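Take a look at this single chain, the form predicted alone, given in structure tokens.
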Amino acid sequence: MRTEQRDRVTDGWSRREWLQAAAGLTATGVLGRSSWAQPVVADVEKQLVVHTTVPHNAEAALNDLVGHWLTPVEHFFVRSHAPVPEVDLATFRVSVEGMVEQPLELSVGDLQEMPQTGTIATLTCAGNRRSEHSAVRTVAGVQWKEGAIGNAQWGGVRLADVLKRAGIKPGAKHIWFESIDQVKKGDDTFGFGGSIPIEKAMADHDGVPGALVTLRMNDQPLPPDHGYPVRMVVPGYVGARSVKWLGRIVVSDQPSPNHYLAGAYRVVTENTPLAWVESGPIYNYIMNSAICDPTAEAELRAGRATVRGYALPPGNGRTISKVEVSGDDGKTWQAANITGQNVPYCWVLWQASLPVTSATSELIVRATDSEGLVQPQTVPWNLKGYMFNAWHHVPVNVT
């Protein structure tokens, strides 16, 4: 690979680059596949196991997900409500307002001209291992496994930098987000949206932005499943803060009107106006962990069997202290060993070598944060199968 073709990759487009795209040229002389400026990055053939294929919804396969701690493009899960939007660079603009001093007109190439930053945090759907949910009695929607989490690079500008631009006017408390799909519920069209508390958007922990206005992904332009051109990217915060195929940022003294932050995205365990009302929108991801391989009813040697999987700290700053695994019900515990860097808004990999019997039906694993909170054995069960963090069992045959 030449020089500049390196630093192509590793840096992101250039401002031209962008605009050749916008006319169906991409950088490399490719015509597009398509009527809009496709990234080189969304010819990668994802490798997932695909739930619905409009709106996709797709996530990794477990023994894939754990081969990288930044996870590969082909193994990230999708999460999707409406189709990929079709995107003209030439037209295209993310638009402020709201209670702002100065409304903004904002191109891509005005966003890279901007200072830029980066991130690596871990994104998870609230509705990760909602099957085992449905297990205890069925709930509706996307039925993910373990697979719907992910752990990737971000570059972009720092949302706190374009709302100072912007200027906020005094009374201002959430940001909303709102995207250029399109969501068709009952009768209704709309965009996928939600919001974030102001004091979350202007955050700036340990470096890390409170919330990213995302061009990159990997070093790579945004692929069309993960939002390109521009996306939303929210560290600690469920999926669904990180809205996709940016349009719209508001500021405001309210929450989003959004059915996704509004109506949606809330743990009720009583289908009553009240409960739903009473709960409030999901902000912050919980602790979670999983074992990803040995996959369930694999077939195991008695002696020492090598487990491998993932653990996630809460979305509020923590980190991993220990992850623990058990091959006989959870009577005795034996610490495994993390691997890969362990710093907050990021899962991390972890593996153990772990006696088995012939004794042995299952394997569990539990976490631990920095705080010394203790992933729960049990979680009540709720009406759309949200947030289950309870501890992960894997059945296995030991022979």
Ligand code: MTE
Second form
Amino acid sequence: MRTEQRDRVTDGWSRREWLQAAAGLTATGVLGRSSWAQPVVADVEKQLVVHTTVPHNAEAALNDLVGHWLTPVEHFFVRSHAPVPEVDLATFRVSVEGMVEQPLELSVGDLQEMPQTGTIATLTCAGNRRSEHSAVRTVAGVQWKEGAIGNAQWGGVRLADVLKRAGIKPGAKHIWFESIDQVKKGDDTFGFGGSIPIEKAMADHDGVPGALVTLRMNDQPLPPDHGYPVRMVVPGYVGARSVKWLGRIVVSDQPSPNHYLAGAYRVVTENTPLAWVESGPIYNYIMNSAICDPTAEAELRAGRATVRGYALPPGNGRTISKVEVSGDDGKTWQAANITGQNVPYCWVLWQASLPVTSATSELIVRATDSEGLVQPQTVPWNLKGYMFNAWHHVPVNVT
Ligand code: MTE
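Having seen the form predicted alone, could you now give me the structure of the form predicted together with the named molecule?
Up next: the whole complex, starting with the chain shown before.
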């Protein structure tokens, strides 16, 4: 990433200032811990479209999303498989175990004593836009529209630093994360979990950590819904790898056997054991885009319509090079203006002034990444409705 890109300002703050704030550092570089003296555990009042209340699954209304490059917590989607666990900070510990020289039991205070860093990263659910898969053939699960996505500043400790402190034994290949929550599946009760390859755990993508043991979201302690007191954030990976309410980190030579890595969050088209094994876990998210304003069935006047939305670069570190919109079924395309920052691991917001006529029945958007890869017009159906990233269509009425 070029330096000038990373230092562009947003809302009057440079990226460096955002990163300092995310890490809990004041402008003078002193660790600001006052908000931890009395932990803020009350959740902000969410303004979301609710799918289920317990566990909480809710997404942002699209026109709320496009107002801010950094998504306020009240508009940040929630994806949970179990109720929010109760936490006693006095006894709470994150254990680090498995193939390590020195197993660790880290309290929140211990994590705060370690070097703090921050990053801005977009989190998106692999099931974002699942409802569009269901329009082809029904897919079970929460029927997410396009709002299971948000961009936040995250603060905490590099996973690499935690692992270096424990000392990784030779032969380690995967880092497992396990939550203290209680997911019920059939007769089983277990913590949500998963794993990431060790290369990602140790990576530093031009200052963006491969994985962050996260204590803060948008310069506040994590809200309960988002994993208080400690969660993982894995920039560029689907949200499922960013395990909330983190209780255990295990270093292993195998991927995690947890259901949410071994038996879910995989792209399969048939429900056979072979298909599940062969598919492999989803890690990186893929490029996506959506029109957020106007919303479906909006009444527009013929002439020029202001169209706004988001575009997400693929999670492999590329950026968005182009966003295009069409009002004539994709016969012609107009480039949108990218507003604000355009950096790896973060969405862009964009805006276009698009000519529309009484013949316009829908608006369409597609994005192109920095390697020239264009978002696909259609995508094949899959059993769990993951990774839907076809061109986004919004029906409108123009008079
Ligand atoms: N961690 C736990 N413990 N339990 C969960 O259900 N859901 C995962 C991930 N981490 C989940 C979890 C999924 S599928 C997503 S998309 C993200 O959390 C959502 O994070 P958010 O609720 O903070 O937006």
